[in-house]
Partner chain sequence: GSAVLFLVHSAPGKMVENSLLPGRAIYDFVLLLSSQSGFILYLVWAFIPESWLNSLGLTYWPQKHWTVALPLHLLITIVIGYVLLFRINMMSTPSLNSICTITDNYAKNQQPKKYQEVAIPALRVISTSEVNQMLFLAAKDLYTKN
Amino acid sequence: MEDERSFSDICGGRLALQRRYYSPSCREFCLRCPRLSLRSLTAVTCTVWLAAYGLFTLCENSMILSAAIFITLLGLLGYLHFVKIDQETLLIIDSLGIQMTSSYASGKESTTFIEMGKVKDIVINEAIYMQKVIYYLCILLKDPVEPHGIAQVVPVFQSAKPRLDCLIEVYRSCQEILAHQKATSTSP
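Atomic structure of the above chain by itself (the form predicted on its own):
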């Protein structure tokens, strides 16, 4: 089963949450951010090139124009390859683990896998960000030394920064899978 709902991020931007239910023990959540705006890209490029043309008219050095074009292109490629994330995916399978994937605008993907045996819980936490309180979903990892301790907190959907209503949807579904996993692991 698959459905898609629209939410907003902490700044009011649009996000699309696509939920896929493969089985009671396997679900996938895909959070898509808006694509790079052609208007903002054009505005930044024109601003840099106009400033370079202004310097060119003062200095009469053509290297300034060449450098502006080169820096703009390198900056755009760096932004698309290392910064702009188009999609973040959370795949949770109760017998196997949790996989988090970030897909960049350039097509590059970054994947992290956490074994289910290392997962203590999935919670919604709060933080202060730019003079406001925001909420984020995080995975608590068990401490191998102390059984009741937490070794690490792994945030989910770091780039998209969805609002609480979106996080609650994902949280409830993840808790259902964790409860299913605990029930199947304790039954003989």
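Everything numeric in this text was worked out from a predicted model, so none of it was measured. For clarity, a rigid core is taken as the largest C-alpha set superposing within 1.5 Å between two forms. Residue numbers count along the first chain shown, from 1. What changes on going to the form predicted in complex with its partner chain:
- Once the cores line up, the CA of R35 ends up less than 2 angstroms apart between the two forms.
- Annotation for M130: C-alpha shift of 2 angstroms or more between the two forms, rigid core superposed.
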Given for the second form:
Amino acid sequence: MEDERSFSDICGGRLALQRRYYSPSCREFCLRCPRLSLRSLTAVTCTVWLAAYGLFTLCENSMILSAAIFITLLGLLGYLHFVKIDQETLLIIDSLGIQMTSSYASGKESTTFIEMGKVKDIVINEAIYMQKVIYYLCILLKDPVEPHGIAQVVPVFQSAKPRLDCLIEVYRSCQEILAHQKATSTSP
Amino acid sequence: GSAVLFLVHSAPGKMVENSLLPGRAIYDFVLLLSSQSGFILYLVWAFIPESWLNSLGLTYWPQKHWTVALPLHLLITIVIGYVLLFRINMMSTPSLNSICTITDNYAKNQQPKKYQEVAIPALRVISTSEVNQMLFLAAKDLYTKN
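Given the form predicted on its own, corresponding form predicted in complex with its partner chain:
Every chain and every other molecule in the complex is listed next, the one we just looked at coming first.
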């Protein structure tokens, strides 16, 4: 069963949340960020090339212009491959664990898996980020030494940064699965 | 002097105000005299040529270079101070994946307090999981309207 809704992120950009219910114990949430816009791309390219042309008129060295072209191309490729995340996915399987996938604009995908034995809870936390206070979803990991302690905090949807309404949807679905998992794990 | 007068005008009903004590007025006057004489001394040092000062017999002055350098240093220090303070604030905010945003030593070590029937429950730190359940699971329509 698939479900798609649109939300907005903390800066006001549009996000699309796609929820897939594979079974009562397995769900997937897919957040799609807006693609690299032509406007920002042309703005950055024009700024860099104008600056390079300004330097060229000062120095009369034509290497600056070709260097500017190279820098723009390499910078764009590096940005698409290492920085720009197109889609972030959170897959929860009841008895197995939680998997987070980030797909970059160049096609690269990076995946993190946390097994269910380590997961204490999934909560919505507030923290100061730059000059704002934002809500973000995070996974709390159990402390092997202390039964009620928290060893680590793993934030989810780091680059999409959705707002509270989107986070509440994901939080409720995750809590259903965690409650289901606690019920089945405590029963003999 | 003018600061003292402003305070007196703004609160006429008070019986004994700090600014009406004679001690304050004396401090104020001493500060006024010293700052004005310091400023005149600075102007004398900066503008009157070396030869005239030497002819008067006052020979042990710092170099005139410092009349321009000192205010400039002060100005740059203030500007860098703004930038530095902002940067130090940014760096000391805990990052999103730090444990400081969830709990700290006080919350971990707090003793469970006895529940009394009639009294207000004692103040204590509630864990994030409980707060989340109360806010987002129990109250269904509170946050979804925006």
